[in-house]
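What follows is one chain in structure tokens, specifically the form predicted alone.
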Amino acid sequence: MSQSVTPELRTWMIDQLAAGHSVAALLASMREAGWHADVATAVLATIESGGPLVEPPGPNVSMPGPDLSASPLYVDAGDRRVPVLQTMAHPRVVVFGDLVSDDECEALIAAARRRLARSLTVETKTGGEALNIDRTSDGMFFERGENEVVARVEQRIAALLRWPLEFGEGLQVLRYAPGAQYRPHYDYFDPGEPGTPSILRRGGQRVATLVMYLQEPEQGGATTFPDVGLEVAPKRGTAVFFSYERPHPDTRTLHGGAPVLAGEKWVATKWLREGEFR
């Protein structure tokens, strides 16, 4: 049965919340009545943001990600077969092994090292970038296809995740020294912030993230997903992928980089957009 997000449904939910019903009780009641969870959460998102109604994505909406329909042990990434080590459905998380070789890891670190600066975060209030006390790494960005190694890794990512190469931001390399971390956050751009429209003009919303581990620390530095109690160890050559079909916490993609306790952690991150990133 097709279900539509309508102004009437939104008004009814607002009235129920105003009457004192909790969100959990409201969602449970809607499920019992046969409403799909994504319809309910889409309406709640518009109520929280005060924005216009947005239809939830249907089951056939294209999203980046590997084809895991046959539960493969390996996925074809063009120039190599990549092992699938772990998967999770909600949030959509896939851990890959041996995505980047030792030589590629060393080449990316060497090229990035001389251009490192204190990491910035995108500032959605203004559309620019700013220092953030929650992020204590050093980093830099490569242009797409900037050198042979970057181009090869980007082609591999595009094949692995079945997403156009030009829809990806430039590869970012980060170095986390002992004590450095990135506290839990979301990678999508908050639709309610005033600077978000100018950010989205460069390629639309972010829809997925791939974090590749270039150098493993001696201790600490896991990628954490607090909402689901998941930790991904930063083993060299492996990568963690996660996608978010809408810019909302119900995607459960809150994640962070745990503090490095000993040694250095180096990662390369690829963010994927809805459209061509310019």
Ligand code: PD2
Contents of the next structure:
Amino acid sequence: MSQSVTPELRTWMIDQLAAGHSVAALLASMREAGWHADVATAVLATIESGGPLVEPPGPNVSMPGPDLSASPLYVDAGDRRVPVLQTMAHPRVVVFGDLVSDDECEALIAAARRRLARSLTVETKTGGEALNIDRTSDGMFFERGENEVVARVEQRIAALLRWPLEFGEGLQVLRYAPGAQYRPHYDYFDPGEPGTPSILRRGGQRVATLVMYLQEPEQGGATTFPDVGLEVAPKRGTAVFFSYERPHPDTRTLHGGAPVLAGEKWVATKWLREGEFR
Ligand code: PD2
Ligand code: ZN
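Previous: the form predicted alone; requested now: the form predicted in complex with pyridine-2,4-dicarboxylic acid (PD2):
Let us now look at the entire complex, which starts with that chain.
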């Protein structure tokens, strides 16, 4: 028999504890009622940690992503038919061709260039931002809908990935000079870090990433997924999408930007949150 931590079971345990029953007595009566000891202990752990009242999102909870149920070669993204070049189930990865036009790539680069600064990453230790030696690119953030091209690309992404525009963070643009890289990391916020709760107040967890290549380097600069040996070539106009239904390494979404060996690589990243990002 498979047993899981249901909200009902958790509520029952909270009520019993509130009524003054001891933890030992509760565990004993659960075991008598046929519950496995490890399930009982897991429920207690969620109560003690003040964890969520509902189960974490499982496969039935909706996630961003294109509709690939009929194995299409193209996906309708509103103003564009977007080629599907490659997919992987675990980690969930989809590579799209021709998502961003050359003119749009140029316009995004031109608008971002004057605002570049050495990239900061969100610091889960404090909830602030910090210089990160794991990331040697320069970067900036657009506001959502900040200009016409940004707004157009964001609309397209919302249609392609079937996720509300308001759940997306502002577009981030990164420039990698020769030698620059982004060492392997996860894009979700580590639940174990003290700064994470304050970050999550703004739209909840990140659940997916779309990296769009705006300018290809001459050599190097692939986006890598070391757990599965996947490398996505940074071809202009192409994009790699990946999603993570929970903030855990078992999503196999460890990924990095390999060092640029020659030329300059530019990308725009859209991170999607589980709720509205304000
Ligand atoms: O530029 C990349 O290939 C890359 C790699 C890993 C970008 C990101 N992560 C990111 O923006 O999160
Ligand atoms: Zn990343």
